[in-house]
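First, one chain by itself in structure tokens, the form predicted on its own.
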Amino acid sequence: MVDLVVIGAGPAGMAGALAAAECGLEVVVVDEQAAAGGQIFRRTPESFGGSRATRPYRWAPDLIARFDAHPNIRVLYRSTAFGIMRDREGSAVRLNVGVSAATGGELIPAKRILIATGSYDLPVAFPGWTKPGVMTVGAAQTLLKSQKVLAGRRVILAGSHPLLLIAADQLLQAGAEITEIAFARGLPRASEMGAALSAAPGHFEIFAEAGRAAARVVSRGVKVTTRTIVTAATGGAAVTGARLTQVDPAWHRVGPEREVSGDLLLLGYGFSPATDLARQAGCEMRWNSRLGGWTVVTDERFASTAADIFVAGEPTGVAGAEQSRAEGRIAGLHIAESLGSSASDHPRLLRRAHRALSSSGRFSAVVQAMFEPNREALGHLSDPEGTTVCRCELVDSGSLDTALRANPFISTANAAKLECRSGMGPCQGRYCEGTVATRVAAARGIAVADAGYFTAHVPVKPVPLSTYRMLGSTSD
């Protein structure tokens, strides 16, 4: 049995694993990628030069290097943690992490588990959103960062998150043409700018990097519009453009639609915490729209409500790389302490980690407040008849409405899932949960939070059936 299994090798996972390993724990890290760093520090394959962009985070190269080199850390790359199972041994309960890799499946028994699974782009359903050529900004960045592939040449970006400008700058440098960047929100108000300035100390490099990206985009003559939302992707077998319309401050449509041409439509309305594994493990969840929706409840040690399971980084609330690193560090130190392996300077290390958490928290709170998506308005984009809501099970808007009318007692997303199968496909509801919950809430006149979330089951991600054949044996 290993001391600690960490799921995810992004900033939170690396920091947590390192903190625990430096206290003497034996750590196994499970990550789906080929190298450490997560989405934010993804690098190209060695055959492409193995380069990695870490700006504006100066601490990132050192964190990655120490993580890669630590003798107490064993990393299972290209592996998927698909479930957390419990075995009873008398009065004791043993935790096991189910892992699927190219070589098959295994159960890894662990004294403690740290879930640091990051986040994913917030999916938004509207007419045509499943056409080839419609992607999230994160997906396009993944192709660009990992394979140096441009997903399209004439690009339309729509959303509300500042990542749109960063991505546009990267796409321009890679040779793309940006047709338009459509922001659903307006320009920052004076009060918002004041809050941003108060959070700037300690984060000037991040502000500067964002400012340089915006300046380069504007200098290239790219059209940037505000209070503009996407209503449809146009074209036949593939995207040929998008329909956009003006909205008011509440994101209600106030103008006629207009069409913009392009062969790639990128969406960036924010991020959702990746909480599937934590839900399946029985961790308590809490709704916070600013933090990305459903987040995992933790205490000040980042211990979840499930025994011996800690959670750090974006699953506790989308807050960026700096806060994820701080949370991972704190969780790793407390995990080591809980196993009797505290470092000699444990109190000092914890104080330093909490100072970093406080500093990063001031900055992330500003970003979260300024760029919170309007979930009700985004949910209504799926209203038109025939709009696909669940792309795995091909449940459309009309089918969902029919189910809600025929079953007036349905008042939760989970109940809607059981009735019309939305969320039962390979993605386990990652694409449709938000839309279904918003539509249920609108139909019943309740808050989105009251519509709840989809229950997660093993496997939380698709794995080959052959994986299960090897689960009878453990790595003990």
Contents of the next structure:
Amino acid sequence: MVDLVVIGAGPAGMAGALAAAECGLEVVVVDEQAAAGGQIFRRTPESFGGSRATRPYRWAPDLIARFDAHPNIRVLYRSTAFGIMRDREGSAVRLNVGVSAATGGELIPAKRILIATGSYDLPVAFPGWTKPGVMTVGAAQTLLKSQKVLAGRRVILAGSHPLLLIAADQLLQAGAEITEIAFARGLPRASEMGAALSAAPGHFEIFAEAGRAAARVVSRGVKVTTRTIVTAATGGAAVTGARLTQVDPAWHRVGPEREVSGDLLLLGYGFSPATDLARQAGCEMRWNSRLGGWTVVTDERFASTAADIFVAGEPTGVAGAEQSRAEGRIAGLHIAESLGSSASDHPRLLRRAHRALSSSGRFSAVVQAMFEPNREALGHLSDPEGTTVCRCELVDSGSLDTALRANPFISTANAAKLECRSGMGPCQGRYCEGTVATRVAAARGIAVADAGYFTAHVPVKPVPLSTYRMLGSTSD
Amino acid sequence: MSASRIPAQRGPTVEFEFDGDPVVAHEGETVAAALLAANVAAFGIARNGEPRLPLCNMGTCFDCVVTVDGEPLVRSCLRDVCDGMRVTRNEAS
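Output block for the form predicted in complex with the partner chain, input the form predicted on its own:
To see the whole picture, the full complex is given below, headed by that same chain.
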């Protein structure tokens, strides 16, 4: 049995694993990518030179290097943690992490688990969003930075997150043409700018990096519009353009639609915490729209409500790489302490991590407040007849509404899932939960939070049956 | 959508098969990146006949799944290419 299994090798997972390993714990880390760093620090493969961009996060190269080199940390890359299973032996409960890789499956018994699964681009359903050529802005960025592939030639970017500008800058530098960048929100208000400035100390480089990217994009003459939302991806089999329309401050349509052309439509409305594993493990969840929607409840040690399971980084609320690193480190230190292996300067390390946490918290609070997506308005983008809500099971908004009319007792996203199969495909509801919940909420006149969330089951991601056959052989 | 490789250092070339057609790629590329760069029109076909290409490129959406050497539902964004690999389009059932 290992002391700690960490799921995710992004800023939170690396910091948590390293803090625990430096206290003497034996740590196994499971990550789906080929190298450490998480989505934010994706690097090129070894055969491409293994380079990685870490600006503006000055601490990143050191964190990654120490994580990679620590003898107490064993990392399983290209591996998926698909479930947390409990063995009950009398009153004792043993935790196991089910892991699947191309080479097979294994069950890893662990004294503690740290879930640091990060976040993913917030999915928004609208007519045409299943067409080839519609991608998340994160997809285009990771293709570019880790694979040196430019996903399209003429690009339309739409959403509400400042990441759109940074991505646009990267795409331009790689040779793309950008037709338009459409922001659903307006320009930041004076009060928001004031709050941003007061949070800037200590985060100047992040602001500066974003500012430089925006300036470069504007200087290239790219059309940047505000209060403009994408209502459809147009084209035949593949995207040839997008329909855009003017919206009011509540993101409700006020103008006629116009069409822009492009072969790639990138969406960036912010991020959803990846909480499927935490849900499956029985962790209590809490709704917080600013923090990304459904987040995992933790105490100040980043322990979840499920015994011996800690959660750090974006699953506790989307707050960026700095805060994820601080949370991971605090969790790692407390995990070590709970197993009786504290470092000699434990209190000092904890104080330092907490200082980093409150500093990053001031910054992320500003970003969260300024760029919170209007979920109710985004839900209405799926109103048009025949709009696919569930990409996997092909459930459209009309059949969802019909089911809601026929079953007046259904008032939760989960009940709608059971009735319509929306959320039962390979993605396990990650891409339709938000739309289903907002449609249920609108139909019943309740808040999105009260429509609840999809429950998660083992396996949280599809794994081959052969993986299950191998689960009998546990590693020690 | 017309994807392309940008100038950069890459690994040696490898050749694999997609639906019987040869695809030239570079060691270190994911199947998704290689198929996008080859401008494949569909990684998969949904039950209603619609073509699908990757949406998230990070392993969460499953729109990029293909069959690799007989193994179904392989996320092509998380699988590296290798010489002689036989990849086929995902047909939703």
